[in-house]
Amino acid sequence: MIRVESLTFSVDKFRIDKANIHIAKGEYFVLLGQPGSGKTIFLECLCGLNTPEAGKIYINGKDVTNTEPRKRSIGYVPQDYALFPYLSVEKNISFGLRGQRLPSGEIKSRVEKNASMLGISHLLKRKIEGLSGGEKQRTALARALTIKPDVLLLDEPVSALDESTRDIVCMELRELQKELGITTMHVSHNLEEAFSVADRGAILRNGIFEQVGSPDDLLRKPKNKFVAKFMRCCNVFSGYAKGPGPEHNTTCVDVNGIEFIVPGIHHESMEFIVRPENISLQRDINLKTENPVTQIPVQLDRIINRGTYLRLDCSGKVPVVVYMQHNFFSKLGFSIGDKLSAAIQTQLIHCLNK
């Protein structure tokens, strides 16, 4: 559906350089990157506001790199809704269709069909003016399906709202975007918002795109450091391959004085990281297991409550952070300066490209 290739664009210092993506028909793909990274500059080249030095996209199997916005089958929601303020709800929704020239009434049975899809009808009326953040949201992503395009693209749709009425909109546009059947591409710095609508997504730094993929292999899969840390993993180690773990295809590898046994046949230095969710505490500082876990001796410093969880901070040779739920926090009785172990199972460690 969306194919880019080698695609290159440069606006003052910043340059996307060679990039390459694909997104299949009626995929819901969210590009994630921190601010600077150039998610909406890239989405402006795939809309046809910037024009690329090098490179094709592709919509459809159709070549619209030149191809003038008006005609490349696009639904386009800015980040700041870029609304017509003095204009009425319908009219806003109904511009595309009127500068196709349409007649009235295809464009009336449009607006009042996707009016009452968003739930908005009551709002036609209306000047942009004095609407809710909610409501500019809906407005602008009738204005974007009204004209019925083969993509749609949303450029942080949901960063001006409150946290409650996120979570219900970003609900609202999976469904819609199920529903519809259309290919989405979605920008976004927020992990909790991409997880809660993508199929698939990207990290892009620096004009660059490091990882493709389910959000899950995302998450647990990382191809380097940076995506380890921006998927908010805290514990990435740096260690040397000391040599075979008391496993078959396990590797013993010395970060700090600690012996890591990790998944894998690995020699020299090496990187891995464990998310902080599969670390688990425990007073035993020496537990006798089954199956080879790595235990680290730590001290727990501090507790953060993030509200649906607890982050614990350990110091040691091997500093980790570990996530825990509040209620088996509550079970576990642990205070601070606790002398504890933190213990690893192989399997849950990821290892890094090098």
Given for the second form:
Amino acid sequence: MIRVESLTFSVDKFRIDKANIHIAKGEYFVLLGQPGSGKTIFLECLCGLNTPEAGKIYINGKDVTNTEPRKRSIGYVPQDYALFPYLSVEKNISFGLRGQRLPSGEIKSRVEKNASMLGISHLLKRKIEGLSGGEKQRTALARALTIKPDVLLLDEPVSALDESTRDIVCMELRELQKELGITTMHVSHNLEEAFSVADRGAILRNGIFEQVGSPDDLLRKPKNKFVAKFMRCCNVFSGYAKGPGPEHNTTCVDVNGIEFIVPGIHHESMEFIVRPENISLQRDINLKTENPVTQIPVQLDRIINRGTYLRLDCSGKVPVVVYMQHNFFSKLGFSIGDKLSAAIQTQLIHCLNK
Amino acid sequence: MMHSKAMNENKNTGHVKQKLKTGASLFLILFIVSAFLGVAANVVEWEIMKKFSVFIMWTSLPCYFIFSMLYVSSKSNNLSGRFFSIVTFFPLVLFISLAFFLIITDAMYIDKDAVIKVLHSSFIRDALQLSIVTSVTTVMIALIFAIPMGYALSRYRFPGHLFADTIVDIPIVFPPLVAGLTLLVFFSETGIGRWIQEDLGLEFVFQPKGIVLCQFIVSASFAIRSIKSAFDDVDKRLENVALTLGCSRWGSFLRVSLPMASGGIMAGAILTWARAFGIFGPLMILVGSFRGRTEVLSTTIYLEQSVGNLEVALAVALLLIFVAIISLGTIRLLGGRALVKL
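Coords for the form predicted in complex with its partner chain, given the form predicted on its own:
Zooming out: every chain and molecule, the one shown earlier first.
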């Protein structure tokens, strides 16, 4: 549905360089990246608000690289919604239809249909000033959907909402997208938001797509250190392959004098990650297990309460960060300064591309 | 106990504020009524009424300012805050007092004969009409230029943008007299100027068209500056959204940028009109002041005072001020948002 081939665009010193991406019909795609990574610029290229220097953009099989924004059949919801403050909610929603010179009856029925679909029928006569964040977001979405676009482009659509509203709105967005079957690209910097809606996603860094894949792939199989760190994996290790591991298709890797058993056959230096929730902590330093496990002696240095879980920072020859549930932590009865063993199962180690 | 005490204090402060506000409003009304009565009494030569009105006027004005100043300062709950309010409010008091003082001085100087002459003189009626027609025409032409220019200066960055932006402000800075002089030299000494006047038949020197040209040169900058600021304030994303919602560039401009900038456009129009309505220097040089042809209210004042009719000159000045106040008041009431911009 959306195909981007070798898209190049630069503004001031920033450059999107030969970006390639393909989004299937009906897919909900999330473009992730830190602020300043070029997400909005890329989205504006898709909208036709930025003209690329090179490359092609296809929407619905049609080359739209040099097509005006109004002829691309896109529904665009910019960051902070950009609602027209001098118009009522109803006039905002019908803005696109009024330009098409449709009969007033049809405009009214389409506005009412979209407003009722998004639960804002009671707001139609209201002015934009005084609407809550959620109401504004729904109005902007209704305005974009009323023109029946082939593609929906959402730029940080829930970032202006509070935490509790954000979850609900994300859920509603996903349901609405499924119901309409509309191909959607959603730009965000928030992982929870992305995971709650995405079929697939991409991580953008300084105008370059670092990785494209399912949310699970991005989380558990990052291609490089940047993606791993972006997906909040703090345990990135570098070491040297010493020789074959105890099991078939494993390698012993030396990291600061600690021997890790990592999956696959490796030679020379390498990097790998372990997600913090995949590391278990125990008091017994020389625990015997059936599965190949790497054990690292550590000392618990810091406990950070993250609300739903605890982040435990451990120091040692190889420092590690562990996420642990509150109830589990209470059962184990650890305290700061305890000498512990961090156990990592080999199959939960992911090796990064060189 | 403490809570109810604080509530009582708040209630009392609220009452005091309300009383101060009412007092200030009453004194303002008293001042305006007495000013009108005083001027009217002066014109009909009713001496006792005039003296009484002047007394009321000059006592109600300070009272109005004292009450207003206390009302403004009562919004702060500490001494430093109140002092700050008074210091910032005081220059306003001085300025408005000075303006009132000058207008009232004018009004008190004129006599019955001068008013009768102004009301009955066909030349002055013609001058008033020409002033209104030329200034409104100037505003129209200025807007035709200023709206696209303001948009271009606000939206496009090009080599020499700063230079262009500065050039726009030059007519605001240089003396209006220079504009008249430059235009006179242009039309009489340069080939293009003579070609426009003689071959093209567009005569400006000593012609009513010249009035509009002078007014335009001197006042259009106000419209351009104000409209540029208004477009600066229009969020570009609104225009972008309009483009994705089926608008062309023209559509986005007409349906989004223009309505969003309407306050600034109105403000620009008011400023341009005010400047165009009152200019005098360049007109005297380029078009002169021919009775019934190129005479506008501002030049009437000069002509009358130059032949010793100071009362008539001041009566015309009052007429000019009256028309200006009525027009500005009406425009501001109609376009409330322009108030914010000015």
